[in-house]
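What follows is a single chain, given as structure tokens, in the form predicted alone.
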Amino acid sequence: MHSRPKIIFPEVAVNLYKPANPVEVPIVDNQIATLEASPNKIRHITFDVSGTALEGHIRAGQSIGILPYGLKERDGSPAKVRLYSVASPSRGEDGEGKLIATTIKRVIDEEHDTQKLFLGLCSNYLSDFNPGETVKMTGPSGKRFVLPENADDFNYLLFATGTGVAPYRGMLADLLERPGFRNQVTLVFGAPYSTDLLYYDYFREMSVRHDNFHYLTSVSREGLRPDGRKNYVQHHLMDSQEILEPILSRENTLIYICGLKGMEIGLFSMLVRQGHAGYLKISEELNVKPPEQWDTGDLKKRVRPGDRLFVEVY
């Protein structure tokens, strides 16, 4: 067993600039971020910071923001800044923190009463510039969604959704490429179809680098479970035993999530069911009724996570 150390947060930039003061950056580059045949359209887009206050002061696992000058929210008023998790190193796309990058996923959708088509307003706006185009930028945004200081001192799970992975494509490697650094990290990845496993390329060369690093996927509509249910990332905690009971068993391990809403109840649940409470914490109320009773209510109302569990959903 190992001892539990102190998680020191950094010191870190936040609200260089703000909604009422946004800084115009170009796009350097828009690129496809998932595989051939995707039904999805998401996008790698790259921002050139240099030059403005953000350049060398943007860490893995924060956000920045865009604001889509010029257009309007459904209520007719003007529309207000968008967040989106940078997804590049603390050190930027060029290794000098005056490149950044974010994963945008378009939004084409229907109103689920109106069946009229729904477009994502700053998703959108975003995807359809060219490089030499400029946008305003916020930010940067959040705190706690960060690396510890003392990174060397933890082992790592992350599990992600969707655009959920892009903070992680940065601070995996923030950890991989420091000096020395040997501790365990895994990244669960989860998404619908194969072809939307963003980044799959780099993680695998990554895994393949690193034999401290694993990678492991779940898509969730290509075939299902033996029992019916189709694949989640929390089923990764039955399913890859072997790989993530030695880590989640020591005390120096962080848990960081990041994606769709919704999908921190079902990995609450499971780390319960696996002997892993200690990552939450448990309201008095719900802890003396079995967790194989425990209903999605129980989950939302009386479990939040623990002091060496991060969330990030949207």
Ligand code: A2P
The other form holds:
Amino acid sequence: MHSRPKIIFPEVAVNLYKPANPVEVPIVDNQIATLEASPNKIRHITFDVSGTALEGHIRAGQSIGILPYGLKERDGSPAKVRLYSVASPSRGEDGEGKLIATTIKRVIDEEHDTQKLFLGLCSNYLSDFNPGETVKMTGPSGKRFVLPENADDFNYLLFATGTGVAPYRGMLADLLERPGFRNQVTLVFGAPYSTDLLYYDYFREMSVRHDNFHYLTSVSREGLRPDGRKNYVQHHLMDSQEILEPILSRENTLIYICGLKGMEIGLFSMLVRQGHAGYLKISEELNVKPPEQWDTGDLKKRVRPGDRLFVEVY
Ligand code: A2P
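Please give the other form, namely the form predicted together with the named molecule, since only the form predicted alone has been shown so far.
Following is the full complex, with the preceding chain placed first.
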């Protein structure tokens, strides 16, 4: 049995620039991150923050804000800031903290009630920028969805859906480049199609170079499970037990969950069913009911992340 080390949260910079005083920074690169055949358009966008207070002060796992300057919300008020997870390592894309990146999905949808086209305001604004053009940025924000100061003391199980994988691109680099880091890291990533496996080559290559890193994927719309359900990230807790059980059963393992709101419910339920309720705080009244009888309402209201589990969903 491994002991459970105390998690030391790092001192991180926050709100160096607020919506009232954003900083203007140029975009230096804007690349499509999904394959051409994909119906989803997700972009990897890089900003140059050199010479600003942000330079060298953004940790992997934190977010930056983009102010869609000059645009209006649907009610006619000036557009508000939108937060996006940083996809770069803490040393930046360039190794010096000057270039930072985010992962942006164009929101192209239909309004449910009116059946009219709905375009996400900031995601489309940002996706259309060319290198050399500038945007107004705020941040950074987020203090808890980061690696602990004593990162070497833990193993990591990282779950992501869609653009929720962005923070792990950076966190993984931070971890695997630490000279003393010998513990285990597994990333479980869910996307609708195999054309949407963001940063696939990067994660694959990392898994080849580092035998303490495993990369698992769940593609939801290219075939169903034997019981007729879609393949979601939580199913790896059943399907890939040989990889996940040795990590989950250690006291010094941390779980991070990032992506679609709702994914945490499925993961919480599967953690309990696989005998890992220890990662969760379960209310007294729920403990009297066997887990097979817990419904969605129970999971939403009466189960919370425990000290070793971090959630960032939207
Ligand atoms: P699907 O949409 O097929 O139901 P994206 O954000 O790029 O759409 O990707 C999100 C991925 O997460 C998709 O594969 C999506 O599947 C899947 N997903 C949707 N709802 C959940 C959920 N409750 N738990 C886990 N994965 C989910």
